[in-house]
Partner chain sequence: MEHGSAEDDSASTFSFTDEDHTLANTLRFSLNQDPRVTFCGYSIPHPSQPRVNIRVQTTGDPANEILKDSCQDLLMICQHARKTFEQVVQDFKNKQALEAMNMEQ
Amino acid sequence: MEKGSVWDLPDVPEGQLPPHIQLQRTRVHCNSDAPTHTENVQYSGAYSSLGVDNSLQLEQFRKNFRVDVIRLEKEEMEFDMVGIDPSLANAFRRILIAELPTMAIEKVLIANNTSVVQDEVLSHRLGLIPINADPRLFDYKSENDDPKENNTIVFKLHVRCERGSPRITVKSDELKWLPNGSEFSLETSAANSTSKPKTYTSFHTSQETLHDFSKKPIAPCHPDIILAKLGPGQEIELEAHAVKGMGKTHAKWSPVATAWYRMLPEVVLLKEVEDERAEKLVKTCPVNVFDIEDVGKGKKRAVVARPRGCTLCRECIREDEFKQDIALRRVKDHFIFTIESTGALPPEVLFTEAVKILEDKCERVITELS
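As in the form predicted on its own, what structure would this chain adopt when taken alone?
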């Protein structure tokens, strides 16, 4: 027998993968029972017998990688990130959630609280209020640092429901920014009427003079967050000190309400679906992925009109009637990202800051390996 291999057959072109293997390599097949071919083949020698180099090439990555902004709103952004590995996509998501700093209330000084909300619960609710302050303008505060104008933001809350009045709702817009620092004096300070009493902060200058806050004053991002409800005679008086932190320490410092991604859906009609079957297929899909196209002579056929909206609920392939006519897939290197900001920073700023952090991580790894 002549020496050779099955890969020497003429129907397998040298230097490229057969179509069915290429499809398994680049797509996740979503069958009616479970997805298949979910693994990613990254090692360089996986297809060496076919003469295909599967190693990661920087120039090839630069050629294929791109970011397309699909939708940009005040607090939400949707974009496509194409040509990356899922591990990088997940690293980007984790940075958005846990490693981008924001300002959040960390210490609450309660002078009076006669409401039905306990001090601990009220402090927790205050900590979860998003603060409309750029964290890049402030420094981190350690346990040994004094609260100063460059690392602490002070808010005041003093609300009272007078006797004989109806119940009132205390909302986040009652938090008033104190640019000169705390107004609560320390009990340990000497009682000297000629000197300024020592407070819980050590501000040397007003925060209003440090940066231009006229266009974006420091305040809660949303003025209508309910903190408590006061009955007649009840009162809340407190100070809240916000500092800089990251979401991996506590969720209150996370700059996003959520950051998530999904692989791009791909819906393919393997056969023509016409007339009554086409109308039935259109009605089967709950998110209107399919549409009907008039091909003339009274004939109609189903077409894939909105594949991006497919949630892969698989309703169209649960019945045996269409199981052989439709292929549901996901593109392995095409991710649809959605960033929902809490309001502290715009989503496009969160995106660029996350890229900088990811870049710093890569440079740190290269430095340690070199």
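Mind giving me the form predicted in complex with its partner chain, seeing as the form predicted on its own was just shown?
All you get below is the one chain by itself.
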């Protein structure tokens, strides 16, 4: 490089970052040895010497924020969330997993269990069954609350395998919803025989009359979850009480099978890769990110066709051959979010509920400080 005075260099443009710093700010660079520029610059004055304001501007956020739905099914969705900080994306993910309430079986009253599955194992299996009931219609039940129609759902399970008949597989569709509450009577109430016998729940009305449960009866989300197997002469009779809870207490209350995000991979060809080298490049990629394009006159050129599929395995930049030609990066503010619901609520509703919970948290802090 030719030597010259610094004063002859062109001025750095005010109000915008030079391209290489902008690249470091917005992309994680995935090199063959290790990723670099993984940090997010949050401090408002980080670029003040360059005349760039890094403070939070809502107008700017509103202009840049974008959501694209990629896939939306009954129990699963994938969408792109662009222009948001990872701390917020992570907050949504954490809330989805641990702080969104659902209904799950918490108490199991076993009247008879002669199957080979032990009571506690059976109870645990029952607890993990997703229940198709909207948790927003129920209240939390605290330790000394009575089980009522607004905080408890009762199921009955009574299966018996007769002697001489083949073995039975007990599946979750054997769980029958009891809208009037428990049918097991408390032993202490036997003396007072004039009134209705007291049971383990104190429902005032049938749950069937509430909301629109009569049109959409409460049941497990999936009818084919195996609970136990019964041999001839074995029997299970029990009642299961489901209550509202959160995933941070126990994973059975988590409304998602899982929820995760990944940053958008970006594959850039810095130089043209042509002919035999192009064919070789296409072959090295195990997930088929590259394609070959004809540029006429018998010449061929490699192009990046499916960057979304890139797993950043770095196979293409492992050997020295393509190291200088390819840049693998991740876009720091582009999140590919996937939500797998367990079935109680559709995934799009889960996400809006999660955002609402974060809003509630902010509002609580504001009211606490004022």
